[in-house]
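Encoded as structure tokens, the following chain is the form predicted alone, with no partner shown.
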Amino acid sequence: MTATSKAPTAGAPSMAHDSGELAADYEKLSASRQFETGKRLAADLAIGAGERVLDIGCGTGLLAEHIAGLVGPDGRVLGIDPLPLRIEVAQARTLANLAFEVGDANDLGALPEAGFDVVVLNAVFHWLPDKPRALVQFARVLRRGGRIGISTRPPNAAGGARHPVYEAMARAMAEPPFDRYPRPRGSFVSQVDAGEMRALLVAAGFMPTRIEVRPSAQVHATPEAAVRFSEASSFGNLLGHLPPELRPAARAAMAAKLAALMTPEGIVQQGRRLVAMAVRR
């Protein structure tokens, strides 16, 4: 069973600002963050034993161990992810029933149709720009009646500002000599509200069972981690359109501004998490 990657699909983010430290940040970094959100998820969505489980962008390996650990020596647990190097973390994790594998959401071809009783996804969602052909690659590998489990960032409320947090990079981001380099469009989020994930799950041939909008708080130490979440999180795109010569100097100038935000506890960033869990039809 292989899952196989093929050239990136348009408007995607780029795989190719990784690196072994981000890599290893975020391994890190995620602990705390979006593994709890996992947790929760695969929590939500009842997985138990003997269950074959299909973890779409699983970074590390974090989740996908956990959720081996739920499915027990009669399930099993492949996770994907697209970025080779987080894989190479990830295949330290050394269970009998738990393997990972370099993947793209948007091609599952190599996988089994009908093949997996439970699809996860989490903190991936928004980072796939064709939502459609990958609900539908989804669908394909669920059997009838597989459970599809989301948790993603969605937009900003409408006429929510950006985040502080973001608004304060981005800032930094608009002084010279970063001007001089415009983020390419298409290299980030592309997020959904909760009308529009209904709409894409029924489309690809789900059965919605809970869409839900949940507050989520993440703490940073200081300005310097704050950058560094971003940036290992973003797989390097936060800075991944600079030369390279520059990215300190634009480490240097987020965390300044972001030193504003600081309070005693650190700086909390409060934002919204997305969870959808849907019934393959």
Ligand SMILES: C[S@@+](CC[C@H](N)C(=O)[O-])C[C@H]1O[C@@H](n2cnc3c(N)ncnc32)[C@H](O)[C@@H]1O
Contents of the next structure:
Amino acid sequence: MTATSKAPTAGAPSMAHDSGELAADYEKLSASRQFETGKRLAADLAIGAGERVLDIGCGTGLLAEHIAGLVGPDGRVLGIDPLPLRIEVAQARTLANLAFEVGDANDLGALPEAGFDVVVLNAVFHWLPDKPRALVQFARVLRRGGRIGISTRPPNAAGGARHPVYEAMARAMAEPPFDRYPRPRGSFVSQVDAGEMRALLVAAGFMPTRIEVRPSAQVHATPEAAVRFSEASSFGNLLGHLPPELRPAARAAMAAKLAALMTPEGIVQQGRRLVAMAVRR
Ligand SMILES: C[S@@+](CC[C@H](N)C(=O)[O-])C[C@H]1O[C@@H](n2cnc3c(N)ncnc32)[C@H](O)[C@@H]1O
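Output the structure of the form predicted together with the ligand; the preceding block shows the form predicted alone.
Below is the whole assembly, all chains and molecules, this chain first.
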């Protein structure tokens, strides 16, 4: 099985801001949140022995390794991600039924049609600007009756305010000198709500079986850890629009705003996850 990488879609997040340090930090920091939501998604999808699973946007491969345990020696798991440095970390996981390749959700042309029983996207869908195009590709690589599971960041609840953690970071970026460098439109996350998710899945040839928004909490030990988490999970896009020499000051400015959210337990980020599961028609 092979997948190829392709030039990013215009308006997409950049793949050029990642670093070995961010990849290593993501491997550590994702264990307390993304890995937990991913394991629950895998359980909800009832991934079982012998299945062929494609983990799209696998990052450093923690979840793919977990799924390799679920499918056992008769199954196989392929993790793909456009970031070579994350795939490098993932490839240190050496299970016989597990493989990783650099690859992009927008270009699965090198993967066999109907070659998988399950497709998983954990904390990835909100990074895809062209969701209809990507979903058609996911449907192509899944066999009829195969399942897709998506756990993603939803938009703010209708009329709801931005999360205090994101609000604090945005306030720091709205001040000089950072305000001279607005983030290009469309270059960060693009979220969909439950209704939009359902419509997208149906249009791409899926039958939704479960779509729900779940609470998902995360605790950051310090304000600096909260900034680092956002930087690592956005593969550097949090500050990628700033000149490199301004980034240390931007991290400090964000941490200063986030300090107001500290509790004795740390910064408790009460988030939400949109979870969608569907069957390929
Ligand atoms: C927050 S990380 C999630 C990683 C992993 N799925 C996990 O559960 O820890 C988001 C991942 O989405 C990947 N990603 C972003 N755009 C993508 C695309 N067009 N195709 C595939 N993966 C993409 C990033 O490279 C990054 O590794």
